[in-house]
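Presented as structure tokens, the chain that follows is alone, the form predicted on its own.
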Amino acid sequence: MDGMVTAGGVPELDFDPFSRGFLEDPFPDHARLRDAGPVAWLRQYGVYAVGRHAEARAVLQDWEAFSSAAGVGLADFRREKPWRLASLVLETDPPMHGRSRRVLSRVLSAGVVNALRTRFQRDADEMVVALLARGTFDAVPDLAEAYPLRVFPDAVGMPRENRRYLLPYGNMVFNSFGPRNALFEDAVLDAARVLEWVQAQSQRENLTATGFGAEIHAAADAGELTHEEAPMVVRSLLTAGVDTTVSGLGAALFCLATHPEQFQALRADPTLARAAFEEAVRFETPVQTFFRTTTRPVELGGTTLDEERKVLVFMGAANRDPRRWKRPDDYDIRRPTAGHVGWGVGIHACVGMLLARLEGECVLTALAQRVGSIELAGEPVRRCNNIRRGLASLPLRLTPRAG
């Protein structure tokens, strides 16, 4: 039961963070976990939990003493052999980590992203004409998975056919930062197939001579990486390039549609695009945890961890911390974002942030522009996953802006 202490005096809780009346709804779990103190001991996985803002920062900016090389997931890759590779970006620490970051820091740079707006910004806007024209339609699959489906593989340089398999590989691969469960199970009921084919667009011959992917495979000619590295780097940068944007995609038209006068706000003003969807991060923080390694015995919120541990931090918890927000769960897009955990914070900081900005942006001036009002024409769906927030279902109307 909670209220119970570990022999470090660490607070315990016994909520099971994988569960699915957890994933539907984290919010309670979050204010106790808040509640609790700075750090506490979840009993069902022997792991420490932090999840309020101050501390979940600390741990996501110190790499030497909270390492991620152990895995992001509940496994602990000195233990145990993963059921997957591990990411060359996420799941190392310096010197190694610092090789592939410095590559995709450089292919995703904000100059490369920036020169990739017109041709986002005419796709959204096809997309959002469109599905005015329908007035009703699922904003999951029509638009937050449609969009980034469209622009992120073109810009990679990967080929039209099979794009859908990047959603049920991005399921497979969050699903198994958790435990073996029953969702990990569902997901990977046809790995064979989708790893299959995500391995094959990796690879060079399978890219076109100009994209991310093209540019990932010249830097191991120029010796930055070796050439067994470079398919990795491209795997790595196909797992979080879709998934994510369309969980934020999602969270922000769901946002929008529930919050009339924020939408409102947005078509009076619509250079809040940005904002709007950067508020939606936080507000629904599409990837809600990650795990890290305790490398040597830490002090973190005035308590001494033990080495070699696994801490989960709840970015989303952290995110709707009361000492660290205002009216933290109000969905504001007039609200100074900076600070928010949801793409991480540290070397590990979400290496095409700057990217799903982008595609977010775009497809709220989109609307802005275009639409006088968005609603719920049904109920949303969650879909559930052992890591990642995001909706199978957003029934929505809209209808067109006057004049």
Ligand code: OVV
Second form
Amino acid sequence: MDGMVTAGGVPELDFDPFSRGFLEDPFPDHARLRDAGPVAWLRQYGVYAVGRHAEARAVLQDWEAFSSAAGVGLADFRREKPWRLASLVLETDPPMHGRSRRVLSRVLSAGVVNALRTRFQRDADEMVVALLARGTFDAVPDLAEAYPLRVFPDAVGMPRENRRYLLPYGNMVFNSFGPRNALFEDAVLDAARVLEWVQAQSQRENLTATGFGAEIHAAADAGELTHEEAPMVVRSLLTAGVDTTVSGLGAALFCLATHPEQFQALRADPTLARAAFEEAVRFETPVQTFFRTTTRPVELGGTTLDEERKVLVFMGAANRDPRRWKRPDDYDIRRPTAGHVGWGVGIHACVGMLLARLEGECVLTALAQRVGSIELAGEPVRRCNNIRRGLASLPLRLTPRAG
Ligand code: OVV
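Now that the form predicted on its own has been shown, please provide the structure of the form predicted in complex with the named molecule.
Below: every chain and molecule of the assembly, starting with the one above.
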């Protein structure tokens, strides 16, 4: 029952953050979590929970007390075997984390990403022109999925065939960070085949001679990674690089369709495209939660957490914490979004965020320049996932910009 406290004085809560009801509408429980205190205890899972912005940030910043090496899902790798080989970047601490992170940071650095802009913008323009000709379409498959599935695997150096498998694969991995509920079990039904496919895609001989994949393998030639580690680091790109941006683009399209005055502000000043995407990442927070594991008794928000416990960080709740944000539940493309935790923060903050932002900026720029209005043409349908917030369907109607 809500209202109880643990022996350590932490308020106990009973909601299930991995239930369909919660995932459809997490906002009332987010408010309960934040209002219960700086830290709460989720009785159903026996984990700490953090929903306020200040403490979410504090946990994510302190990798020594709040480790990732025991897994960033509910499963504790010190007690159970990971369902897939642990990631060399997401599910590691320093010093191992630094080895793979350094390579990915360089492969996805500002200079590299900026050099892709012309191509990414041209692809976005082409897609928006074709969708305008159709008028009404489903913006999830036809834009939020189609665009990243074109530009990202091209940049990695993947072949054209079967890239759509990256979507169920991403859905599978994100569900697997939750408990073994129906979402988890349904997502991993096809796991053996999909994991084998992803592993094959990560091998040097299956990647083009230029691209992010080739550069990661070249880092092994240079001695920065072993030749066994290189395909695993490519796997991280394939895992984290597509269905996250699908959620982010879907979020931005949903926000603009449901806030027409914000779309008109974007049309009036297309240079707001990047800010409009960033605000959608705050507002919807595609990656809603990740776990950490305490390595020692650690003080947080005035209480001491036990060691060797999982801590569930609610980035989505932190991004709408009224202690931190004015009108947190308004989608406002002019608001200062700096400090939101939608990309994480600290050493594990999204290493691909410049690429994700470029994708968002290019799509929203194309819409701002060519589209007069965006309306819902039907009910959006959510795609429930234990960790990632996103849509399965978003029927939209676009009208061309006059003149
Ligand atoms: C889902 C996800 C996010 C970030 C990194 C990875 C996976 C990984 O496999 O490294």
